[in-house]
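Next up: just one chain, as structure tokens, the form predicted alone.
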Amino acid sequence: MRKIMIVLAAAFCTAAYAGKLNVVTTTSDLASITEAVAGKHAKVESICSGNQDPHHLQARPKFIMMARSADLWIRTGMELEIGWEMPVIDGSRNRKIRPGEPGHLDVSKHIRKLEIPQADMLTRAMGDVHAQGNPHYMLDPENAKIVATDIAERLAQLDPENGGTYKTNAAAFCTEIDRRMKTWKTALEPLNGKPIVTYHKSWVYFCNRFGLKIAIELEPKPGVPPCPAHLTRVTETVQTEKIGIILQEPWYSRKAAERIAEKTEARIVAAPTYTGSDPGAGDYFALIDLIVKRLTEK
């Protein structure tokens, strides 16, 4: 009976997604935006869940199986997925989602990239620095609008019959971003120009958009865990600049932040950077809502 139920469930799923595009995104925020744009015309799955750090994901058979049936692969790009993306795509043997094919979309193409290092100065001594710039651009809602538009265009290319729907949905997504931006900016206005501490360089685009100043990171270099000497430097910076917020991602240990907070008046703000990592961050809009709420609550 159990085998029969499994077969019936598989048949139901096949029927439910018949005629739909199979889209695989590398991160959950891209999945959220793709779902908003595609609506009922695509099945969307994310390789990386919201509570996983995409820098350190490992290629797994499950991911290869997801990629094998994909019509479209959407990545953040800028080397965020460099450690596991191609092993997954190669393992899937799905030629249509290889880079350069219509089934492969790098949504960083039209993003104004920040923190691009000079090629002649780029060395491993700098830590995990990305040669194409900081890849955490999705935390700027204005960039989410660019991404939604690019996704709609590619979906329309692969599925011309529903092209109008994709573009209409993307326009609606962008309109909703514009509507919410007024609320987000108003809420964050008291922090405009104020220095904060962050753990990793995940928050550069968010802070650049909303006017927060990153005075120093808890990581001495990107991807390098905090050390005592650097934490002393951070503590001095917090005290000198009277910094009130230490902002960090949920997957990093709070020990370094707690050490700083014990010696200063700064409070720790743990906020998600991807949808699905918190019950209150179910979609992209809710993600930004939650970050703003965490930063502004007392």
Contents of the next structure:
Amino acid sequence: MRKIMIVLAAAFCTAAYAGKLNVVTTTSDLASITEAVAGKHAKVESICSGNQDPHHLQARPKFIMMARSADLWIRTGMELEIGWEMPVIDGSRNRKIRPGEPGHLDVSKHIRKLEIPQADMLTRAMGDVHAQGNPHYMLDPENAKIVATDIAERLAQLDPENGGTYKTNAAAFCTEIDRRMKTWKTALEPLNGKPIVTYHKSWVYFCNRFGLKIAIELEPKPGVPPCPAHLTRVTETVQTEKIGIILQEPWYSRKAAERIAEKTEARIVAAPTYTGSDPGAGDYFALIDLIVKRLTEK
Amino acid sequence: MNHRYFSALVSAGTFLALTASAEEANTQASNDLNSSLRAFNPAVSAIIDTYLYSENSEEGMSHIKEEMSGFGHSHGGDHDHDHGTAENGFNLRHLELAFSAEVDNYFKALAIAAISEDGAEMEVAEIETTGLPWGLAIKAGKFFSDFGYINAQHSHQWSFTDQPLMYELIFGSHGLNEKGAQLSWLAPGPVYLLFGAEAFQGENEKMFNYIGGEHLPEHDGPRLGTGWMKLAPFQFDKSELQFGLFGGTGVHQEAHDGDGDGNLDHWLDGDSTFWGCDVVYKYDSNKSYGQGDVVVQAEYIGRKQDLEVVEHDLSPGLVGKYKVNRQDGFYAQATYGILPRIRAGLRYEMVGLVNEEKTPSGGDFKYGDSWRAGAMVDWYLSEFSMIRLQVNNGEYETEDTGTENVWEGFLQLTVSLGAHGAHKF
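The form predicted in complex with the partner chain is what I need now, so please give it after the form predicted alone.
Up next: the whole complex, starting with the chain shown before.
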């Protein structure tokens, strides 16, 4: 009798669980948007925590365990995850999420990509340049709308029963972006047209949207740590263009920025680029809120 | 409502696309074309690995490794290129020319040609399933056995320029790399538990040598079987700990020239077995360019060889008597990201903690152990180039000269061309 009870209980749990889609995203911003779109119909996990640089991850057994039971794998694409994605998917032996399958979604598909290098001029001497363009498009909230729409469409394809909910949720997400967009634009108005320094080329889409001008990066080339000669050049640029802000991601050392801040008027703004990297950046909206706040606080 | 929203989005997208400059659109189109072409062609990469080497032994490190007590000589291997025997001065490892792709809906494949100055050799030609259910995968072709940790890694992935001593002495400079097939299973359950079973032809020059012919019994392949498991029991946030257990057993044959007249005069046939464990710990500091990251790894291997004398031209009375070899070894190493893109590492190794040899004529020898300590600093200028400086100091017990202390130095430059590789854990 007890055996039957256990079997029944197990069957019931499985059934209750089976109703939910299992979604694994490569980065935490995608997880936040997926949660907004899927609501209670999906269990969403992100491989990268907000504190980790998604360029450099190890294909850890933990990630393989996460990928193993996924129904849908969502990636940023544009080669951002190239160093670890396939060993995780291969290792998980999960056929459903291999590239080309319905369970594999690359949300860069409908993004208008920036900084696409001229193919015939492309060499590795340019640093970590991605052939398909700069992959940090998620920091433009307009792109988040495109991504939410793509995710809703794919969720609806995998789970047609709740398709309407996904589309409604995505639309609500987009409306909320539009609503906050006005606030963000107003807040950043004083910085419109102003030059800033960034560490890595993570901020191109953000600055493009809000009218900030990136004068120079601390990295001499993408993925190449700052060197003294280049920092001298940055200091000169900061002085001549009267730059007030050095914007950088949380995982980079502040030493290079501090060296420039010492000699100039510029202040260092460390802002998160992914949700979850800061207690104040719990979801996608809070993330952009926090970036705007850090940029505008004195 | 939804419809209106979607059409608004579509028109916004169209507007954006139209306002984008024509040049950018062209670039995007040509790059999309490039990537779609790439998707239907194998990813191709080449690894160039060169180093400057210096050591101060009497007769050369390759001689010492050949003469190390208990580990003996190799027995007729036919590998054309060699990783292991470094010479004073400039050295060039084989060029690793790799092709990989999804074959179709069912398989992916990897082929690596090892090209040396003397010729080319097929190092890896593996075909692996991508669509089996229940966590299963099958691999076939020629590949590195996945037992332990470092065996399946290529020389450019090692954290030190040279291979751990026990691997070189037990399996030779190529490790266990054979024709065969592998079945692996990712067990269901809350922890990472991967099992593998492999059948190989059995052609390893040191451990699973096969000669056959007129003096030795014939054995059909596959002559070697291995089994292994890997367990990562914790789901830590920033670090991963993986344990492994493994073992393998197969046929081994030897042919010797006992009186040194240039002719083989006695032949042995029997079983060779190895077993061991490995542990890997990786810590991700979340800082940029690998600064603060830690990798600790250690492996232990024991081996036993039971070989029967099947023919003896000099002392026919020894036929039917046994030669028994028991040896072991371990290495433990750690690397730490001291600066952005720069790591420092230490390694300590011992071989022959157990080092016994029973000879067919009744001799029962117990040899001493040997150790080696290494330190390295490497600088990954980018994902594609690396410079490493390494120093070793070791004390080796050899059969002919007793114990010898040797210093070695390496200055290595490795670059990779072509496709951006992704490495396993």
